[in-house]
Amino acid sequence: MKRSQFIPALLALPFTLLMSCEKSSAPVGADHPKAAKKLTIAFLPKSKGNSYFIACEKGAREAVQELGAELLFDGPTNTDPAKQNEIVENWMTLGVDVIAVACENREGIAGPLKRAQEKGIKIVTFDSDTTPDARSFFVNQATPQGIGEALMDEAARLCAEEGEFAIITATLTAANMNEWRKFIEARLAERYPKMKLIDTKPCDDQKDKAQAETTNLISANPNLKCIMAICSPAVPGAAEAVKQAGKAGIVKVVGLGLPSENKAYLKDGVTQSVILWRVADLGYLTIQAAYAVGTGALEVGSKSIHAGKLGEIQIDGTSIILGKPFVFTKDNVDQFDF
């Protein structure tokens, strides 16, 4: 090449490089900016064998496929806060980009999550929160007040606003369920003076243990009118106990659970109401939020997030709220497949 030809070509090089850089940083769609590399999002349920979290995982995998991210899914076999902490520590060593976790122990997991933040890993919680300084956002299925009041109102309706009832929870340390119980008890005191909460029993997220605890409650409390089961495995567990005791329709069953796990009991009149939300959508929204945080598209102070097929989702402070609880009954349960 002659010198006269070389100089113009050299002068044009910065312009060519600039155009190339501008092209590579262009946004992908209207939802999120393109990540500099493929994001790795680690998804940690309370227990990976729980049907509720299997449904969450289904929604999460749909979202990562849409976004072009990589998903790591792991969790304790049964509810185990120490195992959750161990998994977080392992993911820190791997150097994942974002951790999305349903926290079994609110305070207990805060330390590992804070250490992960110090390493540059973004933290999003879902289903059950940690302390606010240990994460960026909490993806909430509904407000704790909305869930607690919906459960209490439904139990009161079934019991004609009077009589004894008991609660079956997952564990006594489950942060989200303790919040729900707080609002259940507040609603009870405010609205239903003729109803009495006689006991709260943990089932460790196990159907068999929920059945055993319900059987004991029925035997020890002849005036028991309702079991309120507030974790997914507890609802069919309580229903089976009521069925085996020959108390269907006498001891009402209401709770938070999957329609697929409770359809037969609803149809048979053993369980009267199941309250929940679209669980796969919770997993989907969690990954949408995790990806947005990981790419820098979502920052504290944002008022909403565009979450793919879910559209615009509102943010209250640092809580991204999926929506209001839904009541499944024998009349509508066939409309749902999760």
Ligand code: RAM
Second form
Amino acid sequence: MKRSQFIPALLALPFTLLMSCEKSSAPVGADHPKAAKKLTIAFLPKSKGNSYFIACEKGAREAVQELGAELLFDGPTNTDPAKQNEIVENWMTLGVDVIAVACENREGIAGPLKRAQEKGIKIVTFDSDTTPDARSFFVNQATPQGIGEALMDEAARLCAEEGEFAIITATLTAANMNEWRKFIEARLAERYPKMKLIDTKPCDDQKDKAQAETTNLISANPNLKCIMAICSPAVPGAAEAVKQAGKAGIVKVVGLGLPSENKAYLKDGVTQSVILWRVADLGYLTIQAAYAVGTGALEVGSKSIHAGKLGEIQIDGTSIILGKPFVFTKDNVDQFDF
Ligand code: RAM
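Mind sharing the form predicted in complex with the named molecule? What's above is the form predicted on its own.
Every component of the complex follows; first up is the chain already shown.
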């Protein structure tokens, strides 16, 4: 989708998200100060087999090319917090300049990240944060409130604001999803008294497990009206279960997923709407931030960063927020190429 088409799509959104409005007089990175030596930025996804993080990697590669930096990309094959820690320790020994990480376990990875910081390695998180003392900045896809409310409002719309729904999450310890869940539940309590969250099941960021959990939820709950799948592999997993149960359109599917993985289910009327952000841009912005932190151009207290083709991005405290998510349905899914 071209940028010129993307912006009107954003403006058409039925919800708004909180973003920092503070302006900086001198944006960081406006003139892209080059590092004295070539910076090595190590990029650690939650799992490297997940198409979501493969899309992030694409944007990350584009940014390192523009900036003239070196990229190391590695991660667990499937979500595995211990493996993430091990990779951080290896990169410490290697002496990389910056580590950018999507944290599987917020507290569990903080120790290795702090040790890396003590060695002079800069840390930036993206997608899912660690504790603030273990990194300089968190590159967030959108505000947790915006994501949580968008999911809840969309589920309520699909259910005519009435009935039972269940959540499929990645893991019960996933920091980003737990933040989103708080806002989903707050919105539910505040706006939708006739809807009931009956269960929340983890799928370890795996499509097959999401499918199995959805199948169980459908059998155990004959009145189930909607599955809200809040990690990307869970959306097609839930849809496949609904389809195989012969419940397309009866049990609605909404979630956070990739257009490419959900197109067929949207067109078949199994999945009704999917919410996401431009994932490659999240990888691109993360590298822009990592580079600026690595060169010393971006420091805590900066109010904005000039992020290459993304332009000026505001900084809210230590959060760099990509922007607003958008909804895709069977009518617009063909416009997206990721
Ligand atoms: C999965 C990951 C990631 C999350 C997306 C929506 O791919 O768990 O952390 O942001 O889903």
